[in-house]
Every structure is written in C-alpha cells, then in structure tokens.
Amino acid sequence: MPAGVSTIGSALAAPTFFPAPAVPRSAPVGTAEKPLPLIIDSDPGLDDALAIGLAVARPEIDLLAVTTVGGNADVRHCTTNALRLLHLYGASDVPVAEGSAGALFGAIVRATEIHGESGIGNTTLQPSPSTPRPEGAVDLIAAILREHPEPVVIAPIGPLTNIALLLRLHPELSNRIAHICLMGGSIGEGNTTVSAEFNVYADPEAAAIVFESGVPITMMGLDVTHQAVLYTPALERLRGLGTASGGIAAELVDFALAREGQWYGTPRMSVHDAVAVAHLAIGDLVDVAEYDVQVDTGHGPARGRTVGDGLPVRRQRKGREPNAQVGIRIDRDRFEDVLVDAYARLP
C-alpha cells in the first residue's frame, strides 16, 4: 500500500494535507566573522520588538537600516517605536525611514487588539535623539541595495507593502535582494481570519507581488510561529537579567502572555517575528519545506490566505515550481534560550 495512504473499513482514504518534506534551507545564514547585511522593515510591534532587539544583539546580523510599514500600529506609531527601540538597544545610529501608512488597495487594516493603539501595549520608551530619514523607506532601502558591496538580505516583519513598492519602482535592483525571509503567511489556517494571516491579510496585493518576484524567498509563517512559544517563565528570565533592554522585553511580554491568551486560552506569546531574524543567524533552528505559494487576493472569506502547494505531481501539473521555503518546525526552547541570551547582550 503506498505510504501515507491508510484504509478505512474497505475504503481507500488519502490524507487531506500534504506535508512537504524538511530539506536544505536556502536562505544565507551570518556568521560572526562575516555578519549578514540585513534590511528589517517592520511594524512595531510587540513581537517586531523583540525581533529588532535579537537582530541587533546577534554578531552574526549587520543590520543596516529599519524601515517602517502600517500595521500592528499607525505607521506613525511603528516610526516612533523603532527609533526608541533602536535607542535603547544601543543602535541609535540604524537608520529608520517611514513607508506606507497601508496597504496598495483597500481598507487599512490594524492589529491594536493585540498590540494595543502604541503597537507596544502599555510600555513607554525613552525618546530618540535619532529622527527619521527625510527619503522614506523605499527610497532607503533603495539606495543601500545600490550602495552596498554585496547583495542585501531584506526582512519583512510586517504587511508587503514597502517591498511590493520597491520592487515595482526599482525592478532593475531585484537582484541586489540576496533574499527575502519574511514572517507572514499560513499554509494552514489564519489568525486574522480562518484563511489569513495578518501580514498578509493587510496587504494581499503586495503580497502577491512579492511572491512573484522571483527573488528567494523563505517564509515564517504560522505554521512555525506558533511554535515559537513563550510563557511566563521566559517572562522571569528577562526580567531577571536585570538589563534596561531586558526589563522592556518583559513588559511587552507580560502585555502579550494576556492579550494572547484571551485568544488561545493560555498565557502564551508568539514571537512570531523574531524567527524571521533568527533563521538569518542559526543556520539549523528552523527545519523548511519547499512549496508554491500564492496569494488570494479576491475579495470572498479567503482573502488574504496564502495557498501553499507542497505537492510535486500536482505542481507539475500546473506548471509551477515551488517559489518559497517555508517554515515547519523550530526548536521552541532553544529559541527561548537564544532569545533570552540575546537580551542578556543587549544594554
């Protein structure tokens, strides 16, 4: 009988999801001797938070520049957050831009629920002396592909939109993109509705542009995220650490354990961004799979769903190759640990 298919009473029944197998990731990894150059457009942000902390602390990341994006919070918000976040990281000399206040088409689309109107729940920073860059993001992010010595890594912690833009205005920089490793998508169900996840969801066009660039993508999405777990006794360890970087991180963990767990039931939060980084610094923390992805963007309950086909016969069928690696497993508490450790090299 062929593996994976089983019988029930005298009927064949093959299984309604197709797991893609594990293989050799393709995203490039840092190391400390040679740190990736690495671009995190964001929307802080409780978990984008933490995910610039992690990418600032880790020496095997060089990261040149934060952008911003509506999202979590009003891009004004998002703005503020990375500058004080960046501030208090000791990194004040990051770069951060504004983009897009939304998405390409549509509504704007918000995550306050979770994050609160701030993007960062209840927790107040320290002002900057850094001010936002006067080109904006996509003109930014621009200028150091062009710029740079060697090809640029860029994450996408948020909704597409400002990549979507880039790649449309700039199409001739698409090959100084070295890759995309971008949390957001679902091969399974959504979080913001049954069928999408919120960065996505907030931006199915960009998306699908995105997508269909043609440039190497690997995709966090909840598949793996939720996996990347903490509950409150990684709420004591940063706090414990007894850091001003590490005393923040507790607070917007302490905001996210409730607000999360009003959904799942469970003081629980998932740092869902912070794999995205994680994945650029650790070549063996995060196992992927290979699928074709695209993206709903009609305007029925499945917008904003990201449709991932990890099937070969069925792609080869349409004609399609995979264009993503996409997570499926993380170790859930070595990455507490290598957050944790993170924070403990932070000021």
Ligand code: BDR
Given for the second form:
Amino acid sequence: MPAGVSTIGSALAAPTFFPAPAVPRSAPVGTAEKPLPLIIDSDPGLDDALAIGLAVARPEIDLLAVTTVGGNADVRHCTTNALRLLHLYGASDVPVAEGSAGALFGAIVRATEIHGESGIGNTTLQPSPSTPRPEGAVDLIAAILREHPEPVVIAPIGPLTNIALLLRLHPELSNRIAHICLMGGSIGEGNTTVSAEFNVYADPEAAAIVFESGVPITMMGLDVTHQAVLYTPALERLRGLGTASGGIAAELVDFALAREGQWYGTPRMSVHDAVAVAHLAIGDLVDVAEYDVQVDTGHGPARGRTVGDGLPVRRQRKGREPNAQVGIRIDRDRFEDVLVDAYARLP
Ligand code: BDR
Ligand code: CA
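What does the same protein look like in the form predicted in complex with beta-D-ribofuranose, given that the last one was the form predicted on its own?
First the chain shown before, then all remaining chains and molecules of the complex.
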C-alpha cells in the first residue's frame, strides 16, 4: 500500500446509486423439453464468441440465427467470425446475416484495442462452408419473427443498430418479439467513457429506440457483467477439455485476460455477453431489479449513458414506469462452471 493511502474498506469505490431490490425475473427461460427460440445479434468479439458457444451448447436454447453488427470490429470481420465460430461449434446450419456497419448517426466506434483488429484477438478460425444469407440481418430477423410459430427472444450483444432498424422498419412485428435480453449499459460507471458502456455508446440513438419500444427488456449491463469474470484458472480448465472448441475458447480468454488485465493490473476477462445468454438458459443464475432506463443521446460527456432509475418514488414523480429489468448479481463461480460445462459439450 503506498504511503498516505488508508487500508480501510474495499479496493472499489462503493456504488452511490439507490440499491434497487431483486424481483422475480420477467425474461422467459428455456428448458431442455421446450427450448427458447433465440436470435443473437452480435459483433463477435471475444466475449460474443463465448456467448454464441454457450447458446449452441445449452439444450434450453434453440438458436434460430446469428445476425451481425459493426461494433467490436468491422462488420465484415464480425460476419466471418460468426460463420466460423458456428462451424467450429458444429452449428454451421444456423443462418448468419450481416447487418449495419455502424451507428444510425455519427462516427463508427470500435473496440479493437480490446478485441484486436479482427475481433477475435490473434486467433485464426477454420473457414466455414456456409455463407451469409443474402437478405441481410434486419430482413432475416423480420422473416423469422413473422414465420416462427411463437414469439422469439432476441439477445442483442453488440450495438443496438440492427434492432432499432427492425423496430422502425417493421413496427408491426414488435409483438412477435417475446423479450429482448441485451448486453449493454450500466447503472453505475461506463467502460468506454466514464458515463457510457460500449454497446450503448456505439449507437445511443438506436439504444434509445429500443428502450422506448415497449418490448419487454432485460438489460445485462456492467453492474452485473463486471461480476461475470474469468481468471487464469478458467483458461486452464478450457484448455484442459482437449477439444477444438475448448482450445479456441482458451485462446480467446487468454487474449482477453491480458487486454482487460491492463485496466485492472491483474489478468481478468469480463464475459459480458455470455451473461445475457446464460440468463435465458438458467432460471436462477442472475438476480434482476426493476429500472426505468433512459438513454442520454446528447453530445456532452454523458452521451450513451443509460440513466437508470430504480427508486419508485422518483419514478412516480416523473410519471415513468420501469421499462427494463436490470442484472444486479451473478454467482461468479457458478457462471464459470456453466461456461466450462458448455464448452465440454461442444466439439
Ligand atoms: C460490450 O462491449 C463489447 O466490447 C463486448 O463484446 C460487450 O458486448 C461490453 O461493454
Ligand atoms: Ca459484444
């Protein structure tokens, strides 16, 4: 401890927000007998790659499609990664369609300093025999929503551009979306800026459209995803599986441990996106609380902030109801076991 620094209390600043209490979840959960029909909209992405692996592996999820959006890397890299990851996971029959290259407005924001230029660090994946669907992400999602016998869950784990476009182009399909379980935002601090988490910062206007859509939303933001952390032993567990998928997952985790480790001083990886998928497969892994979430679309230092109000008296004063359930707690050890167990089931 440096001289002049007290040893009192924890190493982390105490959150100053009102601690909204946990409530029963509103997001549906799949079962092995009745898997949840799910579309993942993603910008793979190191943690996206693990989220997609989890979705393929879990019997509670029926993965209908993976659509891509520019985010962590250029959308063309993200589409190639999605195709190749699904091939690796033995799921090259899952359709992939490419979506928006960048935000509705403004500059394109990338997270290549964390995920590498390609989005998947230094890893090289084997080419897939499949190609992207010609109709593109928004039309593919619309067709699935229209044709699937029951409403479909969407897990957006990248910037929300495609989902906002879907809601604007096909408003009549919003009641075919059973739930949006997204990774993005933060009630507390951001990661890309002090105010804003990456997926929301990359397209705040799109995020605002989604949060104001009236579709039931669960927001897995940094408040919970920064608890969903892997350390070096998890890397060894994945490598120890001795499978192709486990080996690639270990490579991706290894890259992330070093990059995120630069922020914290010790190797660690927040597997943000996998929390959104895990919540749909496991009923009691993540605790959620009710919030009214509004997105700051201004151009000051709070641009992209998800302003979350968890205090009922304050919401009443504003005349606003909760529009999202927000992840607040996850059992880290169990989450690691869920991920390793998922990869044990993949080729
Ligand atoms: C989110 O941003 C991306 O870099 C990750 O893939 C995740 O979706 C975390 O802020
Ligand atoms: Ca992502």
